[in-house]
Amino acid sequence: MRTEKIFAGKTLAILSGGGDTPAINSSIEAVRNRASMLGFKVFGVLRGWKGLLGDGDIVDLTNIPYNGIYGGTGLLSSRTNPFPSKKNPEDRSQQILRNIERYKIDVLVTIGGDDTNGAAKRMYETYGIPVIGFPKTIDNDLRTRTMHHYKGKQYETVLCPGFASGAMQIKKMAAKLHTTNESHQRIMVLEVMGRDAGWLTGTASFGGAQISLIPEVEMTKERKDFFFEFVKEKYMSSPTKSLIIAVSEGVRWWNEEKQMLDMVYASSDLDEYGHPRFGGVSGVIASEINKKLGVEARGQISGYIPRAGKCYEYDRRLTSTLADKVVDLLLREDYGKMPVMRDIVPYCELEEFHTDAIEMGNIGNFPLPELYYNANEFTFTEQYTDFLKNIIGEPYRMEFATQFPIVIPQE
């Protein structure tokens, strides 16, 4: 009987880069546990690619308790790009190679989005480093080639760890806002993360947001005029005289002063992948609603709330299922791949037989499909609703059901 473990004497390292999500620790834990079972010694690289620069910043995860329910990443993160960029023209890939050799790392698992895994793909293609990418993004716009089956048709969608937990937070936040909104008969503009895609913004509709704006549909001057008329009609027909409008932070909004489509930035500083920091479009839209419609409106930025807190159940099982696929890739030494879900399925069907592995060279951004959003009514369609029901359950809205009889003074 064979008693030695398959990869005894070899080392697997895990790093996480880019923006955090509530599912990264769960991903680290799941990959670590399976790699250890196969016989790997497991290292953690601190602060993403930054931990493989200079002398390296490495920790041992092999026999250490790891809390995968706690959100964020215990390995820390950064937006470090080892290859030349506008912000840092130095090519630091040789430092990565040197530390991989110094620490005797045989396989590298990179948990990240298009930027982090794009750098991993380049390390694999340029230097042959054995890498496996693991999907991660709160925006859910990393192309995973996942199919959504609905009413006899199939649609290409995306499913990334972190999205489900973030979606639950936005759903709950939108539902809560109704109480304060109705008390003042306001319009609330809820800003949601989403630089280039409206996947996460749509989750506010499951908390009762009635209107949504997404980056995929530019708000030109003509569309803005139509939008304001639509908002006015929707508000006036509301029994509670209140309205929640969900907007992606990356919405392209017509700037009257500049006479051009523009985006609102919290900071003009760029990270090493060339991305500015968005924030504030909700306040701009609320202000214009105030001026044009004469209705009290407020902007509310969800900010880092969808990134924060615990890893929800769907994400826990999703990360576990994708880690099962990592085992398959390790056993076959099939590197340069990323495990993905082949199909959109409910929680109980998150199993390895629904997974696939795609070439990391095929990773890129994937926007919300046109069929998932009705641009004329600023709402998400039944296709999107069915997609999201698989992940976070039924829509929910808090309601104050009591209706008061009107008192008429007696003559």
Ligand code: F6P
The other form holds:
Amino acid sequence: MRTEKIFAGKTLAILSGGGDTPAINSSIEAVRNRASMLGFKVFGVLRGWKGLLGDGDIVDLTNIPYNGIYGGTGLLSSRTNPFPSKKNPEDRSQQILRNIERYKIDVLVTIGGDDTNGAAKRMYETYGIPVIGFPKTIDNDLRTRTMHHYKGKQYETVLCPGFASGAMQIKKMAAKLHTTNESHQRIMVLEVMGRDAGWLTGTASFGGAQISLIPEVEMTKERKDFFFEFVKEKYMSSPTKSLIIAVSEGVRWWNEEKQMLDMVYASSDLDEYGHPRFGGVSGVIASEINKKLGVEARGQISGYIPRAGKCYEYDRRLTSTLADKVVDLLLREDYGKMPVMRDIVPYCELEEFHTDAIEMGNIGNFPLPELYYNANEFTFTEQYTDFLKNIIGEPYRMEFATQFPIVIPQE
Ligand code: F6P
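Given the form predicted on its own, state the structure of the form predicted in complex with this ligand.
Time for the whole complex; same chain goes first.
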């Protein structure tokens, strides 16, 4: 009988980089538990790639309790890019190599989106560092090559840990907003994170948002005119005389003053991956609606709410399932890969036999498929609804059901 665990004497390190999600601690816990069982000593690298710069900032995760339900990341995060960028032209990848050697790290698991895993891919391709990427993003725009089967057809779609929890928050937020909105018979413009993709914005439709604008479809001058007409009609025909319009923070919106398509920035400062920070387009759209249609409109930024709070059940099970695939990759010493779901499945079918692993070289951004959005009606299609139902259940909307009889004065 073999008494020693297969990876005894080896060390696996985990890092998390980029914007946090409610599912990162769950991913860390799931990978840590499985790696420990295989015999690895498990380290945590603090603040993403930053924790492997300089002297390193490493903690031991092997035998300590870990709360995987608590959202965010216990390993902390940063948007550090070890490779040269506009913001920081210095190539710091040698520092990473040095620390991987100093801390005797045999395998590195990088929990991240396109940026963090893009850097991991370069570390793997350039220096042969044994890395396994682990997907995460509430934006759901990291290519996972997941297939969505619907009515006998299949479409390439995306499923990233973090999206389900973020989606639950946006669905709830949109559903709640109706009460105040209906009371004032307003149009509420709900801004949702998503620089380049409208995956998360679509989830507001499950809380009853009637109209949506996404970054994939530019709001040119002509489309804006059409949009205002559409909003007017929809508002007038709405039984409550109120509307919720969900809008991605990164929507390309025609700027009358500048006479060009533009985005609304919260800060022009770029991070180390070249991204600016968006914020405020909801206010701009609300004020234009107000001016053009004479209807009271308000902007509401959902901001960090979808990133905040606990990890929801779907994400919890998804992260465990993908961590099972990490075990498979470790056992086969198959590095430079990222575990993914092969198919879109409901909660009860999140099982390892539905997983796959894609080459880190194939990692990149993946926008919302055209089939998921109807640009003429500014709504999400039945295909998208079916996709999302698998992940967060049925659409939900509270309603004030009472109808008041109208009182006519007695002459
Ligand atoms: O991680 C991506 C994201 O959620 C984007 O949708 C958003 O623009 C960005 O994070 C904001 O991140 P932060 O303000 O934390 O840098």
